[in-house]
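Read the single chain below, which is given as structure tokens and is the form predicted alone.
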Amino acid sequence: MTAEQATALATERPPRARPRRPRWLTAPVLIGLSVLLFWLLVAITIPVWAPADPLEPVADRLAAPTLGHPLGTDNLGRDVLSRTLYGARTALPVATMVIAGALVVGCVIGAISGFAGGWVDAVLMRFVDMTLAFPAILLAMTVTAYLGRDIRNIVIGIIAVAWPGYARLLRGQVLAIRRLDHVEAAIALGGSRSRVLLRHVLPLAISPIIVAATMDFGGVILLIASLSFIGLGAKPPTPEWGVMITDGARFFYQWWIAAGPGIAIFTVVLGANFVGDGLRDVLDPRTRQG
């Protein structure tokens, strides 16, 4: 070898080498994110370009499907596709204020369950299981029919059977974690129990609570949909999937009525499971490899 491709060699830059996808970062997850990317857009922006109003007739009432109408129109002639795209701003901002609320009660009644230990967790866990001995589509519409038919009423029925799986979780998390060894040692050199909780507890805790609101995303806007179903959630003439689910049953053989809301939840629904099994991957430390 010469002098000079000895220097050449020496001078040559490596390769550079391309970036690692994440491991979770699977295309399931990829599918899910865009899934539900996609109906937060739709809620957000649906007003500015929304084919037709989705409370006005545009055509012959149940009129199949053509190119102007590309899920046809309903009982009164409304367009189903407007009509679907107009769901997520009920469905979507119902099901975040639901999740919110429903963490918000449970990981503080966990928290202070799994610290406080003795008579004030035995008496907050025995609330808890009384609450989840209900079956809890039966308690969700036991609170919304006692409130009245209303998509607020629909936000409170469903904390009510959403918060003691959260409170659960956390307690298990807060029994674990309080007996670390740098937990104790906060104790002892004088912390408070609401800072080392706030501090060291809640922290380590608050990753599988995470991944628990994300997997069930999709299942309250299930119930969402169960509810209006059954006559229990919004008031026609609002565009709400449950409620479109209703029309169509009515008239079985116009099947276009109900597939479009139908694709709608199985969209959602499949999107955050996605999601959320991606979310488990990253924070789970059971299934991360190093």
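Remember, it's a predicted structure, so these values are computed and weren't measured experimentally. Numbering follows the first chain given and starts at 1. C-alpha atoms forming the largest set that superposes within 1.5 Å between two forms make up the rigid core. Compared with the form predicted together with its partner chain:
Val196 is among the residues whose C-alpha shifts by 2 Å or more between the two forms once the rigid core is aligned.
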Given for the second form:
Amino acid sequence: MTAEQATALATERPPRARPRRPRWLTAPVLIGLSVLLFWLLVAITIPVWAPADPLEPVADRLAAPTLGHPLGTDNLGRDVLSRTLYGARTALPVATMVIAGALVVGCVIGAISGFAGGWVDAVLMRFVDMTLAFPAILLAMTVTAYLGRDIRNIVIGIIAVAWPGYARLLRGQVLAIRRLDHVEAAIALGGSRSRVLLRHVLPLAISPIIVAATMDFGGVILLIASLSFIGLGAKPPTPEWGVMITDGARFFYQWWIAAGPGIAIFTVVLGANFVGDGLRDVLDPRTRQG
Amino acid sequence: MAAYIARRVAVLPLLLLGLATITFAIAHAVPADPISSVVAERQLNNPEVVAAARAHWGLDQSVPEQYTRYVWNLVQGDMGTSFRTKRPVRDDLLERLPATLELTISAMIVATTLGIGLGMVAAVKRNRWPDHVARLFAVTGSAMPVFWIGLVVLLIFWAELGWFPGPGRLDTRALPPPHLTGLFTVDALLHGDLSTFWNAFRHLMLPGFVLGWAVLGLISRLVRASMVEVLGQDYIRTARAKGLHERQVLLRHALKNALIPTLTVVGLSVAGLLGGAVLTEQIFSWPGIGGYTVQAAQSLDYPAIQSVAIFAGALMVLSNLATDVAYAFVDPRIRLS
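Show the other one: the form predicted together with its partner chain, since we just had the form predicted alone.
Below is the entire complex, every chain and molecule, led by the chain shown above.
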């Protein structure tokens, strides 16, 4: 996004004519938001209405789906549906922490890079390029493996591969926006760098970063599940989707064990991608297509 | 052109050094002590054993010393010794590379043919049902965890319907073809052994499709967008006006131009393919680098994990270079300088 577009976006007011629904609320965005909202509600309220205890055996082991246990039971006789629903309590907060962490690290580095310029900028950006040269899952895997098997280390591992994208994005924004008159004026008036950045630059730079973060949410959910599937993440008996699919792969013919977590991941990722796409179409005019 | 390629190749060692530095930095920024994964737990209290192990693995040296030695060894192609297999990591990787190459190349073929086909159909039938179906198919592939699609596909097409063979590169009773390239399909063909070729080919289909499906979204999306743009150009109107058949207009005039930007994205999907291969191989018991990586991660085999990361990073750097060069060949408007 160029500076002009950014300012245009920032100063744009919604039209007075009475649109039936906001421009960004297209069908996919609506579906995506509903799905995400569903999982958010599940994550918050599940302890109140869970069909069964996610950690305790409730029926025969590896029992096929029945009315009482719509997704059957796993190898320890635990209710797969309850475990799937409880999985949202791991996946959503962990993914949010990852995105938040990556945003903070990425924005700080990006801002430093954009404002400092010179060799600081060059070094930081080469580092960013290098990090982006690795396939994300392999680098995240390396970091997580060194830190040890734990869901908290997965967070760190994924932040380590996710921040460079934001850093590069914010740096570009800062470079474009710092030349705008109001920023130069703020600097001329003696505003400190951090104040200028937070008050005058960031508000204009934020929308593409929000779009990127939304679009990344689904990918992060997938990465968390993948690392857990490999065995680097949540430890049993935590109901975590990736770990549950590992169990499903071990008990291959009991298809219901992996069905729940698979569909859960699929819907969350799909929902996040729909919302991200919709936001991008509205906030980033370049990508609007026929 | 030659000068451009020469300059890009000249920077390669620097890039590889950067990759090595990053993995080394990760290994040393982390408080974990690798000694605990090479020495048995009850021996950890025995200072003699620990000291001997440290000396053996070079962990008793200072960090700069370790770094110099690490980079120097890498330059000589020595990636260290795996904690788990106790063999040189390089040998482990080279042995498993052909299986991974065969899988990723098949997946790449699936991803590009399906991706271009879907993108084209979507652009031509824009905003009508083929467009929506194509998008749904692409989006579904990228939103499902690849290891889960693998399970589902195996369950349906192998266990239930029996249309495709199960995990592995060949039927259990079949012998691999004589080793030339290590790609079973290619080796079998070179020896005129059609039954082994067919065997290997059928084994490739499910994992290749699964991995290809996971990455084709990027390609189909871009083909659609650039096709839509190209179809609005004057020269397309001219081609139609002079009475060319619609198929000719689409394939010879539109697709050719629309494919140019797609090249970049194909290069970009190499990352997704390499990452996805790790998980796909695990599900399909594919004896490649991916499965090796998972085992390395599970047993905290640091030299192996680190080497795979560098190896994959190097592959990506090379594929980026190849993409850029190919781009220049295909698009005469680009002057590399």
